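Below you'll find only one chain, the form predicted on its own, shown as structure tokens.
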Amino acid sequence: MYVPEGVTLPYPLQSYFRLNAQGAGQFEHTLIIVEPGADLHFIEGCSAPKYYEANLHAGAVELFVKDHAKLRYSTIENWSKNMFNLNTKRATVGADSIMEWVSGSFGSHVSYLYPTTYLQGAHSSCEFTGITFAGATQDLDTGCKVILNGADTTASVDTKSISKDGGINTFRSSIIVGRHADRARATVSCASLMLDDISRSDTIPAMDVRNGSASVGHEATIGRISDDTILYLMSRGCSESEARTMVVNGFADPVSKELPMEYAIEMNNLIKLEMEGAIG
């Protein structure tokens, strides 16, 4: 995908990506460049029906976001759970240009995936909002890698795990200060939903700050569905399962609110039918 200087399209561009094939592998690879004072929303889905047999995603994503340009760049993955899923995503940024990286993962028995943003250019920012929700026989391992080299960038890294039935939720992140990225700014905050005592959400932080001018900060936190608020929707009507799949809902607003309509839609039915374990 290339996108011309100037250029500004009013609509999202959209691939989807189907594994069709028992026990065979998929190696998609996506170039974008976005030339300086362009803005490009690019979506991206994936799926694929259940086999018996183990098959293989390996994705490789480049991102070249030049000069005043714009890049968001969005992703569906709603995998069988019997594949493996593993992915490579880079992204670099120039001088005042923005890129928004907006998953949500689906699916799949094993993820790996790790969208990198090297921040060259001075006053660029990226922002990284995620969701992933691992159920039974599921190791999801997720995060994302920010380099900020550029003076005065910002990044903003927000993401959210749900894990149910046994499921592993695995959030790292790594943000890199580099020597001459003055008064470069980042946060970073993950917060896990644990629908069970046997699932595990854990959280991996790096953080690598070679400039005594920036600012790092991160926040994690974990909780469990407050019995009081079941108990207050199933007074106002909703069985129990219809209260749980709200509260999921609402923690995973948002990601769904950063997604065209369409998309938060089918995010959302996706939620309710791991809730109901409809997803094999």
Contents of the next structure:
Amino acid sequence: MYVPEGVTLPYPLQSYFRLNAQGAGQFEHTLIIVEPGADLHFIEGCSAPKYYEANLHAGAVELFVKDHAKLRYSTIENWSKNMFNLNTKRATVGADSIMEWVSGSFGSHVSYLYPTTYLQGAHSSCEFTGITFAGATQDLDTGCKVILNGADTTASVDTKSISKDGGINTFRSSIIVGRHADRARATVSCASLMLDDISRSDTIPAMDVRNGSASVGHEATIGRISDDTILYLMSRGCSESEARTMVVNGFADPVSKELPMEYAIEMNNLIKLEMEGAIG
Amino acid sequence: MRDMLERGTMSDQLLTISGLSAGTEDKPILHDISLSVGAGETHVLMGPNGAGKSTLGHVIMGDPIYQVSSGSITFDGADVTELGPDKRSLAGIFLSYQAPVEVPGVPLYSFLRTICQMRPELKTTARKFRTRVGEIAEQLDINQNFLTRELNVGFSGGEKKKIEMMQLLLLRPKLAILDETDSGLDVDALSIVSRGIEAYRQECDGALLMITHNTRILERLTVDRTHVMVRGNLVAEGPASLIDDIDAHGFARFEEALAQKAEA
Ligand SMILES: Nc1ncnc2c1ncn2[C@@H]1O[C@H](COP(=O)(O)OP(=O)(O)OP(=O)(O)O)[C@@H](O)[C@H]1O
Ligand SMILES: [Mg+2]
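Same protein, different condition: the form predicted on its own was shown, now please give the form predicted in complex with its partner chain.
What follows is the whole complex; the chain from before opens it.
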């Protein structure tokens, strides 16, 4: 994918990966170059029917965002629950540019996914908004890595995880501030919602700050759905499962807000199905 | 024959609580409560802090945190003692909470739409619904911007109470339990909310069980019965004039009467 200098795409460009062969591996490679002053929103959707044998998806995504450019890379992933999803995603960002990641991970048996952004030029920024939903048999090891090398660069990482029926969520963040990154700023916040006592959610932050004028912050919260909230919604007529789904969708709202309408609706439906335990 | 007659008198009452004792797993709170509210009637429940008024409201609504150890709750001709709060809500019971919860990420407007659409009698087109919500917002002096905000999130105490009233007027329940809906309201908000309650009474012919410490909210209403609760017991029931009596003399004489009864 090549976006020439100064070109702004008025609509998101959508791609869709589907794995349709039992026991197969998919090794796709995506290369996107956004030339100076250009602007692109790229959406990647992934799904696969469930086969008896496990599948492997090992994708590589290379993103080059030049100066004064903007790229938003959105992913909604709903692989089947026996998929091994091992992805490598890297972005290199020039000066005065913006890199935005929006990531929703719902499927797969095991996921290793840590999109990485190199902020090389001054005044560039990276924003990462992500959500993972781990249900029964799922182990989603995800995160985000930002290397701030340019002066006055900023990174903002905001993730949510939902764990249910023994699902495991691990969130790893890594913020590295280089020696020359004067006044670089980074914030990482991670909110986890546990839907029962048998699931698991871990947050593992790492920071490596080599510039005295930089500021880096990290915040993690873990919560449950309170009985009071369920009572409130039920006393307005919602069944218990409708009430829980409503709360989880509300929790995911900051992420779905970042998606185009159709994808936001799709994500809400995925949450509803996961809450009902209907996807196998 | 006798059975039929009894059922006849029962059905005059919208809500009948008989011999109800309830509490948390390790703490009894309500003792042998009996109380009836007829359709369209306005009842007031008063009592000192910690008496169990909110608990009674929650037990009527079906809050699973409380266990009913004996007695029953009948609503609109059906025993609801074992029903969950959702079923009771759909049957026509509404509770306005003393402290409404905040639900992040759920926009107020879509929440209102959802809770109305799930009721066959309230199902309507998007346009008619929008109009109705607009009318109620105006009636309650609720800023239209609130409709796109997250349910109760960051709303002030008084604003939350107005949002409760808004749900009351939209859902048109047969019985509304208002747990200190008046507390935390400024003078203007108080008169707006009491006009809202009046509207509910007239438009829906709704019954009210008002829990309050303040007689101001009652000024516009015709109160049919007043109940007094002390330490989990209903100790007195009387006409509207009982409210003025409490206003003037407090709960001391009821506390004493209960203490004497306990001794005897
Ligand atoms: N979930 C609970 N767990 C433990 N104790 C409770 C619980 N709910 C109520 N109680 C106790 O039961 C008693 C009655 O409480 P309740 O909230 O019903 O009082 P109230 O009459 O509404 O008081 P107020 O006028 O202050 O609102 C109090 O002592 C309270 O601490
Ligand atoms: Mg109370």
